[in-house]
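The chain that follows stands alone, in the form predicted together with this ligand, written as structure tokens.
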Amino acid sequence: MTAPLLTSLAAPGGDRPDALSVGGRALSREELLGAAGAVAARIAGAPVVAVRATATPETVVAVVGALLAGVPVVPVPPDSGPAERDHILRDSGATLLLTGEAVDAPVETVPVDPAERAAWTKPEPDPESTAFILYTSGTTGAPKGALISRRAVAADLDGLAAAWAWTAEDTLVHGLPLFHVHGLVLGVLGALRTGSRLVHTGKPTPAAYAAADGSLYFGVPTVWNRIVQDPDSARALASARLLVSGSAPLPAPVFRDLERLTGQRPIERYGMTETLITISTRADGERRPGYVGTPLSGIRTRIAAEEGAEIGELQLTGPTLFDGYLNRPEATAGSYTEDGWFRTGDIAAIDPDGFHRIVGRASTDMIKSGGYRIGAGEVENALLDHPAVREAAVVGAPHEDLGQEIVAYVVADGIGEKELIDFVASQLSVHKRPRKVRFLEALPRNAMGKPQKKLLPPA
């Protein structure tokens, strides 16, 4: 049986004054849950909360509170522009805006301050209940709102801490957003729900990774990309217990020099938002560059391929799993094999000893930058809000250090490069934003008028 979600947020063996220290702030988990208490005060009884989720001490105040106050939390990229904020707010219901400072919003906004402190003696909510709705990009339109359960939040944590040896004894450390499964799920409420000290070092970047003298280390495979671009920061991290890579896959070459450099294998670890972490490889198993490891503790996957082919389909199921979307029944639907498995859309293979590798994923419109998840279509919309442009086809180009990069190809009549790029940073969040714009006199199509991306010249 999971205990619930919240049991165990008191501090294990003793509080410490910095037992969560975020961009250079130390809460000690008395204080944690003295100010959550104070949010959970003011919003219970609310529908759905949105938190404006920087990198800071507060949104892990409000996070906290409301989970206490068992109010589904949405947390909203701070740098969101109008287009994309707007949606997740009227989307997902959100009455109210959790933030640090005072911004204009279209709904109400409460603040939440640190040094606040009340009690909370409320029950532990309903597990089934929702924790999360967690706004995540298909490969056309505006995201969709992910329903994740307080079960599937301690379930998923508790099969990491099994399959990492992840205790109290540990200093978690990473710099990774906060509106995402890996930065505020793994990386705020698993230090949580572990005991361990949570150091966030506001950017993920090498040098306050190698200050944080931590013993468990989380990054995207871009942040794991610059450490070893940086063999003193890389070399710093010789001590640490574990490094672990995660939400878009490691480039074998960081692999090895991650261990020649630090002279460990990093573990890696596969999820997505619907399904939060499901397979890793373990702190006492084998690790082997390009592979993921075997699924955690009450999840099974198979593949589906064709008749005779090894590749295929990942599909999952397990108490990980979200409860579908936010009214989006159809969308539901599709994401779930008729016999009930989650369909993941990535490719991969399972070798006879049972570790998986990815392969890849089925659609091409589905971007991975800086270990972010970007919808074409999203971006595509975006652009098209543009008077000047008329046609637009974004695409994910192979890229060094990101993974891949936006990539997006126009047709447009007197604007430029930066413009577009700045335009759509302002409309979406900054990430979602085109690294090369390229103009074209028209989109390849083929005769049902259909756009061809396979048929766009190189980037």
Ligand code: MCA
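By rigid core we mean the largest C-alpha set that fits within 1.5 Å across both forms. Owing to the predicted nature of the structure, the values given are computational and were not obtained by experimental measurement. Positions refer to the first chain, counted from 1. Compared with the form predicted on its own:
Core-superposed comparison between the two forms: the CA of L250 stays below a 2 Å shift. Taking the rigid core as fixed, one finds a CA shift for R25 smaller than 2 Å between the two forms.
Once both forms are fitted on their core, the CA shift for G290 between the two forms remains under 2 Å.
Alternate state requested, the form predicted on its own (shown: the form predicted together with this ligand):
Shown next is a single chain and nothing more.
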């Protein structure tokens, strides 16, 4: 049985003044709970609250305060434009915006001060109640609010703690945004629930990671790529227990460079806003480049593939799934199969030993060319294996004869199109080679470092 979400917030075995450090500003757990209690007292009874999710102690205090009060939390990216912000506030029904600094907003703002103190003694809210309304990236229209229950968050964090042997003895280090599952749910609530110390570096620079002296590090591929480009900072992570990568596939060359410089292989995991984290490599298990491991406790997965195909849509079920999209019953129904499995929209393969490999998104990364089904991720990894290539994104473009042709967008130095095409053909099946290569200064990416393929120039 999963313990209630907030029962583990009290410091196990004593407190420390720097139990939580965000951007160089520290709080003890007692100070955090006192400040969060003041927030809870101020907002109790509100239907929904938004939090301007800057990488600051104010954000952590606001989120924990809302969870204490049992008020659903809507994290708002601090760099969101007025249209995106107002859509999130309006769609979610948030009546208050918690913030650490004065901002203009279409709803009442509530200042958050980590120095405030108030006791909060009311009981833990219903585990089935909503903890978060997390907005999707909006790549297929206006962002949708995913309803995440307290039970789902607790089950996910406990599953990850078991998979990663994550305990109060750890020091978690990361510099990820606090408005996504990765940085906020895992990177803040995970530390609070397990009792580990948290060091949020503000920005995820190689130097900041190296100086933090952690045992457990979170990063996205962009962060890890920058770290391996700074060998001294990378070597400083050699004493860490686990290096965890997520939010996008970790390129195989970065995986190998991390192993070479730190002496350990990174761990990859897989999840979505709607499902939280569902698959991960284990701390005591095999770590393979290009694989995200096996399902967490209680999660079941399957591949919906066409007959004879090795890859297909990943579908899953388990206790970490969301409770639907806010006020969008048709979108919620469409995200499930007739027999109740969630359709991730990701293309994957499962090896006989249960290891999962994510190939890409069904909408952009499943390429059908000349009768073959090709995963863009496999071609991207092959391109990244060439020493001249720094970034790569692969798409399928319409083709009169093949149906789709493989087009690669790369950031590279001193290499031509034909050489790269031939290189991929030498690494993979010939039919998986790009037919065209386009050279860019940089790939378009979102705040989590994921390439935004829909923003690529025409093939």
